[in-house]
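Just the one chain here, the form predicted on its own, laid out as structure tokens.
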Amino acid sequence: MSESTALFDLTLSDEQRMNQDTMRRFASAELREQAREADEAGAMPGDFCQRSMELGLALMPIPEALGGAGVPRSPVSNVLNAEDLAHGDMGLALAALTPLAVVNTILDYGTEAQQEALLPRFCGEEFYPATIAFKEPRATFNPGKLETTARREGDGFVLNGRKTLVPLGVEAQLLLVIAELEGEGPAAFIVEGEVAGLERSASRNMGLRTVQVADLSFDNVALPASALLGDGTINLQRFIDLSRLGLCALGVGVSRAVLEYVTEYVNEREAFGEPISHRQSVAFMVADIAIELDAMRLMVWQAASRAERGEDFHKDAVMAQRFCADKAMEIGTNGVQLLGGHGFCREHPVEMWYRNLRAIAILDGVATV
């Protein structure tokens, strides 16, 4: 069997197992415990981002010379982490993973000077809010055809356009804005702090209420020449595909939470003198959730494994994203249905998970692994 079609190994390394234990403990103690209150408030707990630094997610791939841990980047390990964190709460998991997505993109495309200037900021004792602005607010949004544009002017650039669903977008001190550089193709631009022409506004949505997502507007924002990430060349398709894997992993984590909750519920809930799980229609629906969940996870792991081996994983990422988007919504819907009238009540977390799972189909450019 050729290398490009080789089966992938599902055995986790010792380090991955230890990381998994850490992520699951944190997800249970920090994310799950605070998720409902944060969802009701429509905001993250005040100390959450600082607490998330204990995981060292953004620190891991940064070279030791720049203050990081120097751990080789692993898309497989990253999707495992994303799944386990989202099992606690998808919105808070996205907040914890967003700086890592920025670090990964800078490592992929930044110059040596840019890496030396930017990456140490993620290695300090204080949480450094940074994010990627990619998705645009239009129904016909095509990730491969961006309407946010940049043009060369003098020694710098002028940026125009709008972005939406940007995690940590209101408070981020560092923005990586993906835009179309006129006449040259897609590029990433470094926008630091508050600059003239940049407007930020928090958006209120059906799901992801625990993470601060924002709409950004760029009106003739003047940027220096150094704002162009790297040499101006960015492999947009690879960037999108790596984001798809992280997003799918978040969906897997929330879907696992749904499965565990409804399984316990249908076994305990009685009707006509027996658990409702004894009804074929109920048992089959739970079984379908378990089957689709395993399929989602295996598709994500296979794509991540190919990415880690340096193989072409575009087809795998697209298939995983389409499948996970469809099945995540289906699992969320069936989870609510299995609870009957309780599915409509906010005393149970399934309705919150349902609302978050709806975001899997519309997010782009987040959680880059």
Second form
Amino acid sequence: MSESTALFDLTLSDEQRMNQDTMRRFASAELREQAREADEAGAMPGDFCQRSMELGLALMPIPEALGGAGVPRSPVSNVLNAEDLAHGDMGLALAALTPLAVVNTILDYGTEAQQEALLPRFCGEEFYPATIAFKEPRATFNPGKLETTARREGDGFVLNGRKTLVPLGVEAQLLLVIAELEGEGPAAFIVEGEVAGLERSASRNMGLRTVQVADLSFDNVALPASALLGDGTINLQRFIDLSRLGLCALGVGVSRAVLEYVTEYVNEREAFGEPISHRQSVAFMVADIAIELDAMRLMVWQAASRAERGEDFHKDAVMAQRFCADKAMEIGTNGVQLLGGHGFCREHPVEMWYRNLRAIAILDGVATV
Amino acid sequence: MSESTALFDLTLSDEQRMNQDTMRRFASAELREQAREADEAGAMPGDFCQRSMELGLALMPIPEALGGAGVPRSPVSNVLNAEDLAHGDMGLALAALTPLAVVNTILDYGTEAQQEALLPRFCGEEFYPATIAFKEPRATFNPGKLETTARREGDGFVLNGRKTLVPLGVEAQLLLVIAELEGEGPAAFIVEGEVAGLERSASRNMGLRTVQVADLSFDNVALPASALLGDGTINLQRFIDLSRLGLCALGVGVSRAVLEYVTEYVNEREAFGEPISHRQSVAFMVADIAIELDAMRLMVWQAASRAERGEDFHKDAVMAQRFCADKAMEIGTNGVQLLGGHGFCREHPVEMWYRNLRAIAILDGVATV
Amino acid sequence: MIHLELSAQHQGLQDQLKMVAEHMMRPYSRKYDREEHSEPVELAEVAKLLSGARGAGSNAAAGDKQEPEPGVVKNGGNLMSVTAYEALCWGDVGLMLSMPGRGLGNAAISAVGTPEQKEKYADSYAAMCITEPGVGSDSANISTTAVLDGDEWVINGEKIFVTAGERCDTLVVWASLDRSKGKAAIKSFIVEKGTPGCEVTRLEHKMGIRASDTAAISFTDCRIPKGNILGSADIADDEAGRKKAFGGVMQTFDNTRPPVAAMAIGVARAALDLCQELLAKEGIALDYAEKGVQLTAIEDELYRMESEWHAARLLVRRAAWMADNGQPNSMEASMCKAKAGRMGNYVTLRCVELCQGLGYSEEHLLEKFARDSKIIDIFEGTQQIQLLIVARRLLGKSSSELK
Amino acid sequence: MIHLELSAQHQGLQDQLKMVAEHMMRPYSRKYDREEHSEPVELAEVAKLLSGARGAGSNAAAGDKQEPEPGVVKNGGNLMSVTAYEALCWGDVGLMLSMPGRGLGNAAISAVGTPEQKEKYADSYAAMCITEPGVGSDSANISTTAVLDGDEWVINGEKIFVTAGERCDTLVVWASLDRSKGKAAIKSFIVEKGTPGCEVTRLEHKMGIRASDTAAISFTDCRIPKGNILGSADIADDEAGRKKAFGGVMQTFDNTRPPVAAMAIGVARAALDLCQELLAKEGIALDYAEKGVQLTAIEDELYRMESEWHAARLLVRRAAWMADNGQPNSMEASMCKAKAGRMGNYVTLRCVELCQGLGYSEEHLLEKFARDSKIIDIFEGTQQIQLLIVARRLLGKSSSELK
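Which structure goes with the form predicted in complex with the partner chain, now that we have seen the form predicted on its own?
Every component of the complex follows; first up is the chain already shown.
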């Protein structure tokens, strides 16, 4: 670690800056442009996932030997990417980022053999749909205590339980299912393609309609011994925390979109003979969005940079998520309010952001950085 | 119950209206006028309690046969009184209302003999200092689980524990100490004058400096059998709830004082060539104070009127206190903010109201209506 | 004498309407949320049933004006109205807004119409046309015009955000007799649908209340009988008169704000009930016991929502009660709309969060409540407009001093 | 490269200063809260100790201006300053404000003084005189005047809310050279205490920060040398020049707002620490474990406070870091002041509530923190003024458009 890295610093590296340009261009052209139509259709544009391949997101951290780019994994760069993509559209950003989350988790816990078997699939020309199933459909879901269980039977495992809000969950050819291995602790299981006892159904939700999200149920799904990722346990807390950072970054991206949109709107919209931005109640609401947004981003950056340095970042992740979940929803709400009746109409994107931002408090287990 | 009483109605009775005039006059002349000086001194004006006798508060519900006015007890009238007195000053209002709380509790639970022995003391020419000791000095104090205990020993009791924030606690000649009677439940004990093992000390607090508030400690205080109020148990929940209503009403009174003061101030104070009330951020803050204040009062009225009709009012009391505690503090904070630097100076009363209003979330067990 | 419970009569009505809401509205909530712009035919029956129940929260009742009688307390049409709106919106806000014969235009006709107008349009389904593309809260600045030509008014202009604008049969249209004379020249007119020159040009695609149609309507040389003006055609020529005239038009809002605020009470209650039902299935229930530091975060949040809900409801009932008793309630109407609007938004969004995946999913209605409730803090005057009205009254400021 | 921890040097300084705060300030906190207006003599030693530590959060350091150097990242005087303020105000805000040689006037001299002025007043204890009885946030409208008479400026006017106005030895006074020329004519002047015509007329009795003296000071034909003006005596005669001139005066705030915001970070941390200490004695401690619905309300509130605190601190550090690296930070300075001010108030008040009787009692310092913190959301520009500044920048509005 060089001397300069020990300073407090908010400067992006040259690489990060270049990458930011790429992400922003892609987000603007491919995500923002198509978001409304996809939201109305409740489905991704047919070629979106394939087109997202040009970003090479999943490829990056995969070792060159396995066909990847072999770029050292960077939680900081990942949250920067997540922000910029979500600035285009949160659902589509999730679609683009989900395979990366799978790759990251395989890199974190997979055995060498598993890495060799699975990771090259992400390095081809074709988009490889893979996802993580974490969240469970209970009002009292506690991410620290999973109710989806696996028990050892013979050499293999039997999986039971239900998962919800699984991005790309309908089409994924590879599922990493996070479950409680009875008597041993939390573990991840590799489920490939269709297996007996697994049912998938697309779910409709308040937001995130631009990405295919699924409910999964596992009814005595028999898995082979090789389905167990790595040596059998995962660091669940770390997994949750890494996913929190990605999720928060998505919230930052959408919130930035809100800020930009309302800033322009309130300056253009006139009432009582002046732009409505001349009213303190309007202007202060915009100022507050900017303040909380910047704070959200700084909290995410701090946690991600600690993660990147291998420092303990659990508290930072907990605080970032609490903060971002609350503020993002506040920003979403005020975004609609600032446009008044127009904000409630689907001709403007703020209502979609309102619906998507509610998910920041809900969507654990995605976007692992 | 007449037909008209079954309607939704926000009209004060003629008696309540007349009484309101009396209270408001007294609050203005005797409480508001003297509050600042008493706050600085950390002590009541010497003759305040005696002068408060003219209101006849404690006298009202005491049966005529015992020297009282024999007016049916009215939680609604009591919350109206508490609001108006606290509009003058919260600490002094507490001083004036505390003997009434004692009387109410003796009426609720005392045996006939106890009522005959104790209540006439409140009907003389001289102010009779009496109070209730309820709150305990713990950060984790739970009003439903008292840690001050009494155990039976021989015919009598031995009392142990500590109490805090006891209004008039230094000078009170009669203390009703609410304690857990071991193995039996919550009970109230009559402690008269000085007894061995009881120590009293005046305490200094953030606010409420105009009334003498005390810490009490009971170290194996031996009490006779007759010290037990009534048949030995009290309805602790009902006691807490009745005290909540009085406390909330105090909050309503102080909050109303804030509203009036800032309304005048922001119209007079000029900046940038206009009254600051012409700015939305200022004006909306005042509007919000008014809205929440009215809501506070309506919640207190609803709970009090249910109590008065003998209906279950526990939920109403719980919600009123949560609501009033939060909103009162918000109002106190904004009251100072609206005066800017001037609000921080003791030449204006808003800083005192800020300090007093924090107590609405803290001061259980006083002002039983 | 202070008493803040509903009378037996009002409570009985509310109980009945909640049954209607539960059995005749809720079953279609999701259907018409998805099938935007299709007409909720099942409601015809409900509307028939309601029109049978005298004063059952019709908007006509909300406009009910009362002279104060000393010593007499009334619980009348206004309180009835907020009670009914609360119950029906507990069922479904969007469907309630689609109920034939219950448009806000009916309230306006009832409030300021002549006896003949009231009779003629008693069974109509009247929508209200106020907002224009360039004019939101600034109602004094509308550009739609009405010009007298012989025995007819000729109306020209464009209106948006007309609730039930497609399904209604009658429109109450705000228009200016003379744009140079400002707000004193603004009057309202009854336009029957089908009148040549009056055309629905667009239906909005909305985030919530999708069962309710929100239309854009254009008026091109649209001719209506001279008698279809609501109130006088005179334009006041002094400041006091001008203020009074526009005040009259604006007064409609005093009547309609409490019922609209009551919509937020209804939908927030729906969310709270469903949220607590889902939590109860997993063993979490509010017992109102003294738990001290053992109180859970989820209980704490439920208490907070419950208390905010009760506070808002009391403000709504107060405003309605004042109208029933002939007390000016303009400030209180805005207070309750401001409080209920933000409460509804806060509560419905938080209920989604508390139920996590179940809250966010379309399998349950919580997410719909959070979408529906947002508009209540906006239409019939935004949160900000309500605060402005309250502040002006409190501080004694004119609209030019406190903008 | 993104990294949001303090450098080892800055962290070391903060640790040291927290020791100083704990051992040399906290023991006197209650004493000087009670003995309002008596001089905290124990601080002399602390001040001596601090002046030894180079750049230890002196205001001079806060005014440190940097030219940006491409590719070079600096952690300099501004970051040092907010770090130090945070630590010392964790000790006691009132005592920190009473520390000789650390007045806000020192920051002004350091920011815009000539080398001679800087040297001459290097060891002074300079207070800042801006606010006037009739002028709060409206700094452009001050009525104190400075008129050149031969080789001297003659100053007349009345200033209030002068922090350390009595104990300081030097005053930096805002005055107008020509009231008809508006804000372009506002300049600041160095007035040494003891100059005839300069008199402390009153000390404010305050709710909090009672250890700090807040004075009213009058200037009656008070003559100071011509050289005691800070910056140029020219009055710009075109709009751009006028804006720039006043902008220069106002720029002091860009330097002082982050340190003042850091005061809120310090006092809020003090409250959080003490609150958690008192709760820990009764077995309640934040363990950051995943508790799901078992999370208690008190834990929930502690998490909320902690996250708000961290958020505010990061905004403060960002603003300071930008100044260290030559980036314009006017908006970010106001952002951090707005956020930290309200956070400090919320956190300190809530800590009192969470600790119930112990929080409210003078036996502990929680109640004092809640009193001290309130002023931080007010002085150096209120919450509302900060939002106004942020909004104007974001929306590209002038002060006449967005008032």
